[in-house]
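To begin, one chain is listed below as structure tokens, in the form predicted alone.
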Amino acid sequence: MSSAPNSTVEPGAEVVHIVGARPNFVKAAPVVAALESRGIRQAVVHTGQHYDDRMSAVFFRELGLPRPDVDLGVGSGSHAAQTAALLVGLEQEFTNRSPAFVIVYGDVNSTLAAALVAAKLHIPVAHVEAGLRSFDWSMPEEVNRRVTDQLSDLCFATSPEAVAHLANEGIAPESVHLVGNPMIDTLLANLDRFDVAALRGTRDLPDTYVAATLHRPANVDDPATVARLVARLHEVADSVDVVMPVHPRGRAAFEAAGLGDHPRVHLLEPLGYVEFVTLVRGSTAVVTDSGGVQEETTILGVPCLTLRPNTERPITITHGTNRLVVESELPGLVAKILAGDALGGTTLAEVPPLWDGRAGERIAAVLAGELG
């Protein structure tokens, strides 16, 4: 079945989904639905890594996810403290449940902890969104996804280059499945809910705006970096309104740097899934450091300026609207976009392979085969 020495699966047993942060919920929803349609018993364990209603519960409501069977409530903390709490809580949960498969998503600390606990308990692990690589070891997410893939029995890849990365790292080919992107399943399933005109009314938004979302440590932890970002965003706002839902992780830093002092910068609380993707859909361009937003803009055809030196999702550059930038480039690039310049790589060329809204079904089919 795979490269990991886990136990034989008993037919009819339960699979357990591990979710902890908002990107996990969006990816899990189509997989949960597809497994349910096949009559496979499943449970959802929410680790509580994201615990604010606007970062967590609203996603369950909007995406039709079943109420979590368990909420471990680990909360925030340092990587060590949070991961330690996850290891303890998940070990108890898996010991009590004895799942046939543990399904993990993405690259957050909850994903790494669940894979590690399951592997040591000889429970098979399936990793959704396997094989993504930034090759930047300073990113905690890079550590998480590499270790998780080595511990996984099934690696579900979203793109061809992810399959190649797994092969280069010695993952058994029979363990790897190119299935497409379940985050795009969720986006396509909800397209008719992304009503830009309605959002402009409820949020009092201008007709033309740039959406921004920033939360990664490299962009929000150093006050000097934040000050430079704020200065550039204010330059952008001299030409076009900037609308930014502020992630809790960076709120204090951005407020201290005076981000909201510009009259054309509109700061919002974190948005639920439908409101946020609607905000992106209606924007002229997006400034972000989020992985998921790079993928969503690729499908929505919105120019995406990613404030990072690298991306684990290069297919969003070759097949989508994404472009890696530094903060000094923002005002000039936004001005070009406003003038109608496509900026080369920010023109939607073609949809990446298998990003067709059926990734959840493909994942469920493979899991059903394993479950017998």
Given for the second form:
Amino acid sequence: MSSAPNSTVEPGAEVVHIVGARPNFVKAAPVVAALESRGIRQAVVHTGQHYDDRMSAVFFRELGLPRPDVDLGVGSGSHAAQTAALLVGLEQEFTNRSPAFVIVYGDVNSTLAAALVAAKLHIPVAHVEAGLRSFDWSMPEEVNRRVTDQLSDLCFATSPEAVAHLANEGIAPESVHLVGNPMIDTLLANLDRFDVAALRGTRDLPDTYVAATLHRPANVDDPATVARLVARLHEVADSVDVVMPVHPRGRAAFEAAGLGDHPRVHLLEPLGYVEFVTLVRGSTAVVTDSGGVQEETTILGVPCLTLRPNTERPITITHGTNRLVVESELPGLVAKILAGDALGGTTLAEVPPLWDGRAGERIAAVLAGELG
Ligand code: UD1
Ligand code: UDP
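In place of the form predicted alone, output the structure of the form predicted in complex with uridine-5'-diphosphate (UDP).
Shown next: the complete complex, the earlier chain at its head.
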């Protein structure tokens, strides 16, 4: 890593990773490690989009990520306010650093802002997790990913569908690389740390439980929607314990709707990566709207009930344990799973192609070729 924040480096010398929100850290870890092992000079710029210890620093401690070279501290705000702060901070940072490549991850506001700034400064952009599409423009992530892909010089895709979407949108095939899934690299690299028996002890977990995590605006921003979800989660909890690490976005709304009032609903603060994936591994089923969790359950073979009308990760349905549901289906589906219909009607076919723990290496190989 380069040392001083905002230091001026010679042009073309350095690859800069932009991370800011929880899923970015999990995806960046294997790419940073693979570039490090090739001796490529790199810096990590944290935008500060997520800033609580449990949403940010814990991932650096657990995943062997180097301390960020700089933290722009943009914090929370409306889309416009947050994106504006990101644009200003990143423009200054890229102007000072003159990176040879900017690497962006996923579909959060930090991703879009970094791609936009880099493109205007004529700095090449590599997008990790390119080509995912929900075809739902009401999701801020869909806007972020579409624009980021158009601005990217290299598109690293996790699935064949993503490659097809990029082709349909006119992205040059030579800039698209199907490399596998870095989030799964991180999962596989840490498998022996996911000790369910130990977590049962430290977190006092019941033998059988459903793990839940919800943070999408469509699920957590409207109090009426939250009230409906809470009623269904309470119905689920009438027959099985529900353990939910609560994302800060929905915390106040879930508390106001009385989610924790049911004796078998256990609300936790956001968990660090190792505890969280262990919680998922030990669960009978997962209720979620997270993108990453749909993928992790696919590899762990845990039934995943995704409270969304669509997914940009259909491979987790065709090749995994994922199923899209509406909240009224939850009690019945969980009852079926508890009764022994192990995957609740989903099937575990075969692991998606290249989800083998080597995506970071493949990305580093392509980048090394570009850097000469
Ligand atoms: C963001 C991403 C979303 C991703 C999610 C992962 C965008 C548009 N959305 O959503 O795609 O799935 O991260 O978790 O980029 N907050 C805290 N502490 C923190 C961070 C956030 O309390 O450390 C609270 C603030 O009240 C903030 C709210 O959470 O306003 C939302 O944070 P924000 O980063 O804007 O979006 P997320 O919902 O986290
Ligand atoms: N995660 C975590 N602790 C939690 C919830 C999630 O470590 O309490 C991890 C999860 O395993 C996955 C990543 O965070 O690797 C996904 O982040 P999130 O669901 O916030 O974002 P999304 O994938 O929906 O963009």
